[in-house]
Structures are given as structure tokens and as C-alpha cells.
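Presented below, as C-alpha cells, is a lone chain in the form predicted alone.
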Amino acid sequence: MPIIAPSMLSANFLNLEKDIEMVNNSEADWFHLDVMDGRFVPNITFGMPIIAAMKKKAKKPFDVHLMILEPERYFEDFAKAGADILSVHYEVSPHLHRNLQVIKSLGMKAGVAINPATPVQFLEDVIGDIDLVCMMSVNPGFGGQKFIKQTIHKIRTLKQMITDSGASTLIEIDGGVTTDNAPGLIMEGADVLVAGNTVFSSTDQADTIKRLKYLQK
């Protein structure tokens, strides 16, 4: 059974408390929070103050995905704001192993996000230190994009790498996840499904989360 992490980037920011309560009361497992700086990706979202405010109402773990340059400058701030899982991009982390160790030392689980064009093989030497690989199945920066089909091959390759190394790393798919492709993603080895537009644009958001959770189209 997959972990479902609704992406709050697609929530209604004029009534964020209502959407937080919906996730709290749904079959969702985590909140997925996308932090963008307008430099690494062409968009700006929210930062520590918003996350800290959301934490006061949320009852489920915060899966925070940093799409920012120099993420190591802010690890402690995000820990204080309430992040339970903190993912940094491979593409901006020349000292990735060090970053993973610092994140864990602050009491969070450590994730690594990879862009669609980044081979999963680049993670081979640190896979045992990664709690979560956030595999981007769209180009990062905006919600509502279509799923990139090459992701399926990458899931298979990463799953084999995790199995061969004896690691317990979770595979998270972020971007273009729908009730139609979710069953296939889980079958290939995905553990966590991030769904933003699919959930928040639906007329019955809680039911959509339930269908993703139990793989009912």
C-alpha cells in the first residue's frame, strides 16, 4: 500500500487551513511541501514561516522538498519549522554525503531529489545513507505538468540498486501522478506518491486520495 503525500503547492492558499484539515482527515500519510527559490527553478513558493504556521494545524509528517541553491544554509531552520523529511537536489549538492549526515543529525530523515535527466546511478555510492529518493517525473518548478514516461525505467533501475545494496530507501514519485498511472508506478517499485493537481483539482479530494491509496481508478 503506497504512502500518499498530497502536494500543498496545489492547495488553496486563500483557505489553507481548510485544505490542511482535509489532508488531516483523509487517507493521506504525509504533507508534501515544495520550497522553491526562483534560482534553481523558475518559481518562488514559500519558506520557513509558512511551514511553521502549517505545522500548528497539521497532524501528519511534513515531507519537505527543497528546490533551492545552497540548501545546506537552511537545514537547521527547516528542522525548527517542522520538517520531518528533508530532501535536497543532487544537482545542487557537491557535498551530498555531508548534507545527508547533517540533515540526520538535526533529527530529520534525509532525502535526495533528482531531476528527470539525472541518472539514478549517480546515487549508487550513497544509497545506503538516503532515506528517500524523490524522483522528479516532471521538470521541477511548476505543478500540473504531464508525467515523463522515461521515469518508469528509472524506477526499475533504482529499485534494483536499492535491493542489491540491502538499503531501505523509499522511492517517491513527484510529478504528474494520477489515479490512472498510480497502479503502474507502485507495480514498478514506487513507495510514495506525491499528488498535487490530481488531488486538489478534484471535486472530492478525500475520495481521490483514497483511490490513490488503494489503487482504485
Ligand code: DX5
The other form holds:
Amino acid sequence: MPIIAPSMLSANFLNLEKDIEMVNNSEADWFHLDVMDGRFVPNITFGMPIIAAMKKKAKKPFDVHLMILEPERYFEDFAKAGADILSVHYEVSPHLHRNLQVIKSLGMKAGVAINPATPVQFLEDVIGDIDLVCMMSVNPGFGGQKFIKQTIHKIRTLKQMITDSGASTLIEIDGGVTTDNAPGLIMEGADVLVAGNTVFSSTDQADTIKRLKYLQK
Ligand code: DX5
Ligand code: ZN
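Take the protein just shown as the form predicted alone and give its structure as the form predicted together with D-xylitol-5-phosphate (DX5).
Next comes the full complex, and the chain you just saw is listed first.
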């Protein structure tokens, strides 16, 4: 059964508490929180104060996806705000190994996110140090985009790399996940499905989460 992480980017920001309760009471496993800086990606979302406020109501782990330049400047702040898993983008981390060590030393799980055009092979030498690979299946920046099909083969390659190295890294798919494509992604080796638009635009959000988890269309 996959881990389901609803992306709060598509939640109702006028009533976050209601959507947090929905996730709390659903079969979702994590909260996926997308932090954007208007520099690495075109969009700007939210940061530490909002995450800290959400933490007071949320009863499931916070999977924080940083789409920001120089993420290392804020590791400690995100730990304090309540991040349980903290992912940095490969594309902004010239010192990826160091970043992973620092994230873990602050008591969080360490994740690496990669853009659709970034080969998974670039992670080979640090795969044993990565708790989660967030594989982007859209170009980061916005919710509700269409899944980029060329990213599917990367799941299989990454899975093989993880198996060969004996690591216990989880593979997360982020962007354009639907109840239609979810079963195929799991078959290829995905462990975690992020879903924003699919969950929050549906009329019965908890039921959509359930269908993603049990892979029913
Ligand atoms: C995109 C974000 C995603 C996004 C997914 O930059 O990283 O987490 O919220 O949204 P959907 O599921 O709507 O594609
Ligand atoms: Zn994300």
C-alpha cells in the first residue's frame, strides 16, 4: 500500500484548519508542504510561520518540499517549525552530501527532490544517505499540472539503484498524480504518492485519498 501525502498547496487557505482535519481523519499518511521562493521556481507559497501554525493541528508527519535557493540557510528554522522530512532540490545543492548530513543532525529525515530533466543516476553516490527521493513528474512551481510521462522510466531505474545498493530510500512521485495513473506508478516502484489537485478538487476528498491508497479508480 502506498504512502499518501496530500499536497496542501491545493488546500483552501481561507480555512486551512478544516483541510488539516480532513487529512487527520483520512487514510492519508503525511502532509506534503510545498515551500516556494519565487527564485528557484516562479511561484511563492508559504514558509515557517504557516508550517508552525499548521503543526498545532496536524496529527501526521510533515513532508516539507523546499523549492528554494540556498535551502541550507533555513534547515534549522524548518526543523523548529515542525518538518519531519525535509527535501532539498538536487539542482540547488552543490554540497548535497553535506546538506543531507545537516538535515539528519537536526533530527529530520533527509530528502532530495529532482526535476523531470535531472537524471536519477546523479544520486547514485549518495543514495545510501537519502531517506526519500521526491521525483518531480511536473516542473516544480504549481499544483494542478499535467503528469509528464517521460518521468515514468526513471522510477524503475531509481528502484533498481536503491535495491542494488541495499538502501531503504523511499521513492515519492510529485506532480500530476491521479487515481488513473497511481496504480501504474506503484507498479513501477513508487512508495509515496503526493496529490494536491486530485484530492482537493474532488467532492469527497477523504474518499479520493482512500482510492489513491487502495489504487481504485
Ligand atoms: C509542485 C509541487 C507539488 C504540487 C502537486 O511544484 O511540488 O507538490 O503541489 O500538485 P498536483 O498534485 O496538483 O500536481
Ligand atoms: Zn511538492
